[in-house]
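Let's start with one chain on its own, the form predicted on its own, as structure tokens.
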Amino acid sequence: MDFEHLKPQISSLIEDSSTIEATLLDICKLLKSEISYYDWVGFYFKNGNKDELKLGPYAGAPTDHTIIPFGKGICGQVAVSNQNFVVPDVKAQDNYIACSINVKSEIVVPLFVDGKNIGQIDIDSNTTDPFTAADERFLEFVCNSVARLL
């Protein structure tokens, strides 16, 4: 997948931002509609002073996982590790929180503001092992762009 054509669209959404929530939702919708194997796209953010994540804007099926404790699931692990986490096959993960029986793989990339992990972008795919290093670099670009808003 060539992500270069999406970068100007992401930048434009950031530059034309009316509200943070609306812009994040627009980014989620854009990624879900433009990348065939991005079946659920959402942002999670640190919930105040608590060691947990709170679901922000997302595009895809509704989820019960609106609060995720640090260390739990892929998102919770990224909140602690500060590292990208690519899961080619969720069935092979012991510490995976299932959002849907259709999800086969997941990628989570942390979002940093002033060097601090304040959230992340989370992508679920109904395809096994679709994510590449190009996805990681593109999602890092998305998170760096979003950081300028926050």
Ligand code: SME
Given for the second form:
Amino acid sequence: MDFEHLKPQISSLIEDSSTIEATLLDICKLLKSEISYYDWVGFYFKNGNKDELKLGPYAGAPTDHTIIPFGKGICGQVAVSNQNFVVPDVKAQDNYIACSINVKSEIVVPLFVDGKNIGQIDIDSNTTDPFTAADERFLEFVCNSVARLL
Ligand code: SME
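What's the form predicted together with this ligand like, now that we've got the form predicted on its own?
Zooming out: every chain and molecule, the one shown earlier first.
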């Protein structure tokens, strides 16, 4: 996957930002529509002072998991580890929260503002093992771009 052509589109969405919510939603829609193996794209953010994540804008099927405690699932683990988490095969994970039986793999990249992990971008894929280091670098670019708005 060549991500370079998407970077300027992400930057324009950020520069033309109306509201943060609308911009994040546009980014989710762009990634889901442009990258064939991105089947669900969403942002989670720390919910106030609570040790939990709250679902923000997303593109894809609605999920019941609008609140995820820190430490639970792939998302909750990234909230405490501050590290990217690439899951080639969700069936191999014990600490995983299933959103859909179609999902085969997942990638979660934390979003830092002033060095603090305040949320993350979460991608689910219906393909097994589709993510490479290029996805990580691209999603880090997306998170760093979004951080400028927050
Ligand atoms: N699978 C995630 C839960 C969020 S859904 O993918 C939208 C997890 O294990 O944290």
